[in-house]
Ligand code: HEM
Amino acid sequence: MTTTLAERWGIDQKHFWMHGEQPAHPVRFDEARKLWTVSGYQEAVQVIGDPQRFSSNLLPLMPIDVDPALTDGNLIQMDPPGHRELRTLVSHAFTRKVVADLEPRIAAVTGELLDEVAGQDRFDLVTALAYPLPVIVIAELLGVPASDQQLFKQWADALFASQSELSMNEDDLAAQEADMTEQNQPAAEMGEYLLAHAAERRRKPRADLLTKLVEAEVDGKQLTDAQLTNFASLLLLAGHVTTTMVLGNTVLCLDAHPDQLARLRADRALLPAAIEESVRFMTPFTALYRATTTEAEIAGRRIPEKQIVTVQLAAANRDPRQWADPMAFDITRDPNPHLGFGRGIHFCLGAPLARLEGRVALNLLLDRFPALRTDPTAPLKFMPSPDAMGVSELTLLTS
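Structure block, one chain, which must be in the form predicted together with this ligand:
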């Protein structure tokens, strides 16, 4: 009997798609969680492409009241027209050029981090590179001290620690409530921290993204303090946790597929496509959530209004109706229209940054360590959140 990668890696059954399973129907009502699950590729595209019927604002359906001031400006939870206005505004500050100009700095930081493990026969990729690199880059970009990274890690760990999935089942409400209440404290601390830095920029502008956000204006409108801090919090969080996962996952996938690694070592131009394939094969954000604003029919199933719908991006990224040989990790897959960065109006704003960090960091890692491989004796560890798929520890041997 052959073991699958998912078995070899000890992947939890909750990530069923890593085990090659697909639900019998692409749209199902999950009785245990009392919400709808969409796992087919075309069906997922339909849901995330239709913000009118599938809203990103789940707050009205949540079991506890959340102060709207805590979420105003959090693009991910907004719908048009507010979403469009804010996204236009922040896009003026967070442009492709701003990101592209970071390349030399990303290379320098990667170089310094890898210097620290030079000469070692083994190191943990996450501690050495995959965590600190994106957090230093996003901190410097925003203009907050990178030396505060322990603080950011505490907040990120607290906000991503929850091991319970979103559920609308009455029996789970108490646990959900406890989770949400626990997250209030770190979220508020992070907000206060960023607000203090933003206030400082209003007084004394600098060449950083916080200053650009403070000054950004569209049609005479500027960001309010709440919008500014919530958006900056989103960047700070989304700006590192996900990229950490992509770096670790790509190394893991390449290690498990020596033929693909050899091809990449022989032709580094394949690296961007290898990163895309890693995001498809081990999708870091495995699920998105939406709320129906009206009754909606998807794949012949009628979803009533005011229901939570979870879009299983990771399952959609392996839907055999969409992908040829979906269980194969193929760095030459072309085209590769995966949904790992979302699709439509909420398409990941940080995708250019994540792709750039991945390319620069992995190139340097391959340059410095010609014999890099995982340590077969070290158990793999994954992020605890059920909606995340990424290594949280990955021991590598250097020879």
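Follow the form predicted together with this ligand with the form predicted on its own, if you could.
Excluded here are partners and other molecules; the one chain stands alone.
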């Protein structure tokens, strides 16, 4: 019996798409979790492209008590027009032109980080490069000390440590409440940290995103402390976690497909496409959630009003109705309209930055280490969150 790549990597069966499986129907009710799931590509596009019927604000339907202040200002959980107003405040910092100007700095940081592992016969990619690079870049953009990166990692690890999925089943509520309780402290600590830096910006403004948020007004009013800290927290976390996963996953995929790695080494112009294929093949954030505001019909299934819908982006990115040979990792795949960075009004704000960081870092990594490969004797570790797919440890051999 042939061992699949997912089995070799030790990926749990809950990530069924990695095992070449797809549900019989692209829209179904999950009896175990008491919510709806959408796994088909076209169906996913339909849901995430319709914020009027499928709201990002889940609070009214959450089975456990959540303090509204914890989500106020969090773009991921906002609908128009509030979402558009807040997103506009910082969108200028993530345009293609502005991001392109960061390339020399990204290259310099990457070079410095790789210098630190020069001469070593092995190193952990996440510790050496995939984590610190995007943290340094987003910290400098936001205006907080990059030297605090270990603190950021503690918060990120704690906030992504939950192993329980969102569920409306009463039997699962205790686990979800326990996870929420454990996340309260790191979230509060991060909020206090960012508020302290925001207070400093009010006294001494700088040319950074935190100053922009402090000075911003929406409908003639400044952001509340909750809005400011939730927005800044999202920028800090999403601004590095996505790139960390993309870098690690791309190296892992290329190592598992030596023919594709050889093509890339021979033609570096394929690198942007290789990154896109990695995001499709191992979608970093595997799912997002919506709440129906009215009855909605998707693929012939009627979803009632006030229902939680999980959109399985990773499964949609393997839908055989959309992709030719979806289980193949093909760096020449074109077109590749994956949903790994979302779609529509919630398209990942930092996608241009993640793509640039990935291209620059991987180019330099391949330059420095012509014989780079994974260590078959080292355990491969993934992030524990059920809605994330990214390596947390990846030991590489340099010769």
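Quantities reported herein were computed from a predicted structural model and do not represent experimental measurements. Numbering follows the first chain given and starts at 1. Under this definition, the rigid core comprises the largest set of C-alpha atoms superposing within 1.5 Å between the forms.
Colleague: Does the C-alpha of residue 213 move 2 Å or more between these two forms once the rigid core is lined up?
Modeller: The answer is yes, as the C-alpha of residue 213 shifts between these two forms by 2 Å or more after core alignment.
Colleague: Please state whether residue 296 has a C-alpha shift of 2 Å or more between these two forms, with the rigid core used for the fit.
Modeller: No; that C-alpha moves by less than 2 Å between these two forms.
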